[in-house]
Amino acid sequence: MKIILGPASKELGEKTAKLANLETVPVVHKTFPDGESYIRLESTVQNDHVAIVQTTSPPQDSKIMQLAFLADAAKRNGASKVTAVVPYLGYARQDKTFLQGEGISIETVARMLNAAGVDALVTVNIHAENALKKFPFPAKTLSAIPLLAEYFVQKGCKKAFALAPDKGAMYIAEQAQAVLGGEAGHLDKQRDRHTGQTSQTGKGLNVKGQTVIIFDDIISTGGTIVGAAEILQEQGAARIFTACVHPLLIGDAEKRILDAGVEEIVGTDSVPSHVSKVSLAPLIAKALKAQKSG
């Protein structure tokens, strides 16, 4: 096995290769004039499964399209398979309709990346793992979770809070408190489904004097979060932080986070970041390695 390392996602593919001890495929990128991308591999990969480490996290549109001209360029220069390594996977939140006229995105990369020739997928904290069963290819996701909650036991924040931003994202918390050792709980969320506007309550909860962590998949614009910090300070929390697997932080979310009171945000290189300060190289290089073995 060897691991093309993707434009999006260089670094990542370069320390997973490390750890899982296999020799990497460096990429040549480019974009044209017009915006059109150029991808070119660097060394061979006749009859060789290769794996292609590319986040598509915004800009989606045109990580989608490079991963797509990997798994291309890698199946027309012999690979005998190909598994795509998506940290994050754009589109994923759009896997079922709501209104009449809607298709369902995350099928249609699906099908176009299988086209490209993809012959499997892994990801990290999807947000809804059924998405997955509907892939014309074999398809997983890891959980990042415990490696985020380790980072705050080595923070010195063991037996903190962890908590889920609904009841949907209990297990997150669930994990995240397999490692902690703490308690664990969860907001009650509504959303409005054609504006998008959340709104929590906290109902329940006994965090007074507790370290807090929240815990979610991915941080976007940022409401929900500042949503639960506010109300985790009207409950008394003595410190807030929050994690996440995919640090989106759109506009102005963090700002906004860290002015509603949390101490620190933390997320994964799955977007890379300056709040990227857990890499999922362990997580992907034990994925692969098993795949390899299997």
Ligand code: R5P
Contents of the next structure:
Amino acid sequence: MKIILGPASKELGEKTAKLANLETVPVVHKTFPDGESYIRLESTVQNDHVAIVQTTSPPQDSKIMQLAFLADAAKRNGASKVTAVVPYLGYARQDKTFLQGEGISIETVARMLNAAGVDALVTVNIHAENALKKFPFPAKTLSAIPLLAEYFVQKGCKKAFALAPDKGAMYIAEQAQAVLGGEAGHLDKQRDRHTGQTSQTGKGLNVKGQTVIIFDDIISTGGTIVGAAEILQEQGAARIFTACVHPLLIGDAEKRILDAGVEEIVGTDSVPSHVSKVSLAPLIAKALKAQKSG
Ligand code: R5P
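Switch from the form predicted on its own, shown above, to the form predicted in complex with this ligand and output its structure.
Now the full complex is given, and it begins with the chain already shown.
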């Protein structure tokens, strides 16, 4: 197996290759003046199973196209199998039709990637695992939550309260709790499907005087974490942190979250930024090693 270093995740691809002891395939990438992407594989992939490491965080559309071009280039140059390793899978939140007239964006993306040459996919903390069942190839999701929780153990926050900002994320809080060894719970979140506005409530939580870490899969505008932090402040939490797998941090999300009393935002290199304090490389390397020997 070889690792193709997708331009959106070059550093993560290199770290993963080192840990998994795999050869890398460098990629030449440029953007034409009109915005189109150009890619070229710089070494041979003839008869190789290749893993393309390429996240699809904003700007999602161009990164998805680059991934498709890389898969096509790999197949045209003789790769025997293409596994797409996509830490943040763009469009995964549109995994069903919520309102009449909509499509299912994530299924369109999966079919496009399959047509381009992708034979299998590995992602990390996809919003809803059920979406993968409709993919036209084997696809699985890994969880980076234990790694994020371990960061807080190292920081001295053992026994912190693991909080999910909504019921759907309770499995995330439970995975964190297994590492932290404290309590876990969730808030309730309601979303207006037309305006996108959300509201949260929190009942029966024992957070008074506690260090609380709000765990989520994605932080986008920061609204969910700000809302959760406000409830935690009202309920007397002593210290508040937040951790997410995919720190999109759109606009002034970071400032809003810190202004709401959160001490630190911790993310992974699924979406590379200054809050990416936890690397996904060990998680992905382990999954690729298992594929190689399986
Ligand atoms: C949605 O249910 C997700 O798990 C996240 O809670 C959501 O995407 C975060 O978005 P925002 O940061 O814009 O509130």
